[in-house]
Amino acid sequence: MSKTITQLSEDFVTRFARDLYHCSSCNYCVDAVWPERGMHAVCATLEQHSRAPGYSGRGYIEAARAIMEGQALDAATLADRVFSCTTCGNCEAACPLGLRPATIGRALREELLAVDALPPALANARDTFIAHGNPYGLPRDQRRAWLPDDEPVAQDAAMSLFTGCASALPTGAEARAGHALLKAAGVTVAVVSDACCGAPLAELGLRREGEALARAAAARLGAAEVLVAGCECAAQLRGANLKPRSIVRWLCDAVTAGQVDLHWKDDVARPSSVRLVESCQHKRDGRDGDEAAVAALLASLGCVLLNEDFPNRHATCCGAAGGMPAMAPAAAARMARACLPPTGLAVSLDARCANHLQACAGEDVEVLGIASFIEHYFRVAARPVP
């Protein structure tokens, strides 16, 4: 007999009762299209994986409400739906009532874990993480392989650099490029590259376990300021009462403040245009976020952007996040290709997105992380103090 889920925890009901009974079933989170606001679709899962309503934000709300009202639901079926979500939050950005369908979907993962209904693909992902300390199944000591052999230990650095799984692994390209940018700008950092913030566990519904890892990582970051090389790391560490900045945001702020000079390299051919790929981690940042700062910086340097409306808070997910890559890799690949131009250069501010997009891009598209892009095409130098 298959397992069923028959009740929700008191914590779940306390957090979400208002959302469950204020949904007007308007379907904005399912199929809203509003070109004037840059909304051409809402849910990447519905677009590229399944059109079944149960995979939508509205579906998560209706499932949770049914359980709360005493209806028993098949746990495996519900798990397939909520763990296939990319957790991008686009349904919440589209909701005219300000409800939290994506947050409810993530919380349902915890409820399903309580009845031992983690899908096999994600159970394997969990075991891989526990065994190796990263979602790639790579040796723990490879997290620091990107660091130069002669890198000194910065005991009293004014900043700490936290390089998460996606920037340090599997190749370390973004961690290496970000570190090189800081070094060129005259900044000395204490590198913390052998710890995980816990975001991969939190995505699987192991929220408390993820938070414990975030607190442990925060304890390692004793400098006055923390820089991060991974977007999901920044979000997770904020939950541990830190206020990290991304490397590229630090660079944008330093250029604006006149502390750092940034110029095109003369010996490297400039790209004719660049497509910036939105990251779900930045959905709510708005005009003050990293994406807006990067777009303004590149525009000031004469970089031609293919997507002049970047950042578009309604852009659909590239499929790198949530359970989608493990649950439905073919659908995750379709999501990635839908975010890329047919040819040319695409750049992502999120190292995890960059890894995923690189793996899914065709031969005519080059994908770089933002630190790798800047390090390759621009000269960075600290401006002398007058």
Second form
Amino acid sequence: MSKTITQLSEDFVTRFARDLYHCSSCNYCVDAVWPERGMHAVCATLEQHSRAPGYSGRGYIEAARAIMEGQALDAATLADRVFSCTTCGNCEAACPLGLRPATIGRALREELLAVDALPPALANARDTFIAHGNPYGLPRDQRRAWLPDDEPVAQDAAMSLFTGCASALPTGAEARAGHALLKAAGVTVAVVSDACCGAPLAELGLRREGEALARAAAARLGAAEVLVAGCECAAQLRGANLKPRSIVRWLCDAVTAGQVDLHWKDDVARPSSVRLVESCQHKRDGRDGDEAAVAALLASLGCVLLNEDFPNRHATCCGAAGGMPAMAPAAAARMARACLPPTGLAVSLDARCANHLQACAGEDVEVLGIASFIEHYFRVAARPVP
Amino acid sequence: MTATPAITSLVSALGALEPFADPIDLLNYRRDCSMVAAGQAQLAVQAASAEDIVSIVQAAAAHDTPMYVRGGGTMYAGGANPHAGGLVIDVSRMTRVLELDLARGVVVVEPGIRFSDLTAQLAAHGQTVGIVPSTGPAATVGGALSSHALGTGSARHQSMGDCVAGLEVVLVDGTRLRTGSAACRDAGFFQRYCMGPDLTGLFIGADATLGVVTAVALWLYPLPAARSTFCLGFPEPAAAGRFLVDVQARELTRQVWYAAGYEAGTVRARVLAAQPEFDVSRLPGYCIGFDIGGERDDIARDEARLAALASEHGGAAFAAFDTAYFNKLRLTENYWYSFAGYFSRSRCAILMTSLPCDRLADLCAAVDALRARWPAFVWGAATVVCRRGLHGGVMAFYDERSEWPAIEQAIEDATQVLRGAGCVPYKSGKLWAQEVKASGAYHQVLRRLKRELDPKGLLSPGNLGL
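Counterpart to the form predicted on its own, namely the form predicted in complex with the partner chain:
Now the complete complex, all chains and molecules, led by this one.
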């Protein structure tokens, strides 16, 4: 007989009862369409994976409420629904009442772990992470492989660079490019490339374990200002009371402040146009400002952006996050391709999104992370102090 | 819940359409936005075309399975709640614009298209539809006309049904019926009233009890060159009601795409939230907001005429409410967002009704009476001006977790109080079903039509008391 989930923890009820009972069933979180606001679809999972309503934000609310009211639900089926969620937060951006369906879905993961209902594909992902300290199953010491052997250890640097697994692995291209940009801008950073923020565990419903890793990482980073390459790292570290900035945001701020110059390289052909790809992690983390700053900077440099509106807070997820890549890789790939132009160059502001988009893009599309893009096409130099 | 043999067989029959039978996926189909008790479907299927609907209806009928039809699920009368169990036909994937005929001034759409999607597509052609919905991002065209929705109505266009040029409907035996001029072979939609009785009207507001709408022809209108909102304040509702009688008699509604009336409490709350220092002695007892579209000169002229007429009834321009609320509601927000503050405190039970303008004061008195009788809830009333008469909504905000039984009793009481005030059911669904049943000859004829078109009573049982 299949296992059921029949109750929710007191913590869950305390945190979410208001959301469950104030939901008006308006379905904005499921499939609202509002072109005037850039809302062409809400849920990438419903669009690309399954139309079954149990996969939607409202589905999570309805399921949680049903359990609260005594209905026994099949744990494996519910786990399939909630662990597939990319947790992009579009449903929360669409909710007129400010309710938190995606957050409820994430919390339901913890409840399902309590009844040992982690989907098999994610159990493998968890074991891989525990064994290797990264979701790619690569050796731990490969996290620093991108760093030049002769890189000196920065003592008393004013800033730390926390690369996270998404930029340091599997190729390390984004970590290498971000580091190079900072060096070219005359900034010395202490590189912390072998610590984990815990985001992959948190996504698996192991919130407390993820938070413990974030706190440990925060302790290593100390008092210096922290620059990060990955959005999910930023969110996790923020939960550990740090205030990280993305590398590219630092660069935008430095250019605006007149501390750094950015010019097209003369010996590299400029791209005819660029499509910037939104990262839902930016939206979820309330950092749309990073995306707007990058778009403004690139536009000011004469870069032709294909985006009609950027950042679009209702852009759908590329499928890199949540359980989708492990549980339904074909659907995750469709999500990625839906975010990309048919041809040309696409640039992602998040390292994990960039990795996923690169893996899923067709032959006619080139995908770069933002640091790699800037490092490839632009000369970066510290402006001399007068 | 164990599936019955009929459902198991129906799942097999609908296999190609990948129906949802898992209880977790069916949870979303339990109810709409209303406070009507949830139902429990045994099966749901998303149709992608009219051909799908024919197959689904025929299969369900062959298995004697009740069917409910669902669009966006944003209705406030429980019409989509599957109280008899059975199958929910979800038309939310039928979102295509089938025809856009600018010469005939008609757009034909599938029932699942959201209003915001449709109006955005039409705007590219400089066109729009008559009634601009307040829940447009989620509300579907098919759901709106099936349930007499968009109780917002329109001073210019009257009600949702008046915006419909014709329909395509699938009957329970699988017959595909086109109404209006399209009933004639190859004629297409261009005239609603022709040949004989208006069969289009038979399915508008029928809550899917007589057939399943698979295409809707709506009249097109050019987007107005300009839009403007302004508000008039009155000393009390009776004066506002007399003013509206005059407005409608003089046909000053021709350019008013939307107009709505608000009680003193709502006006006070909105104005003070925006301007805490506002002199409360200047607050009106009732306020009417107008959304006017047309040429700029015409808008200015109509605003002046409306203001002059208002002064004959003790009214005057009240810009504070326009700035604080009405302008944003009409031009930058929509219903759900504008009401978020209330909804985030609790859920909302709404009872939609229709009334003549001269009973506006009675409606407000009825709501005051409900406030006195059910003080645990926050009550409100809003009215929307039609070309003739008003549509109104009486709403009560309640805590669903702790106040469910009480709100059911309060809304039941409200139906009687409103009837006493001269109001009639609008958006009936299941909420007003008893009142529809009590209507005498009207309901008897409805039942005879139902028996003829749906002899086994499989379509939306419970709606309209059928």
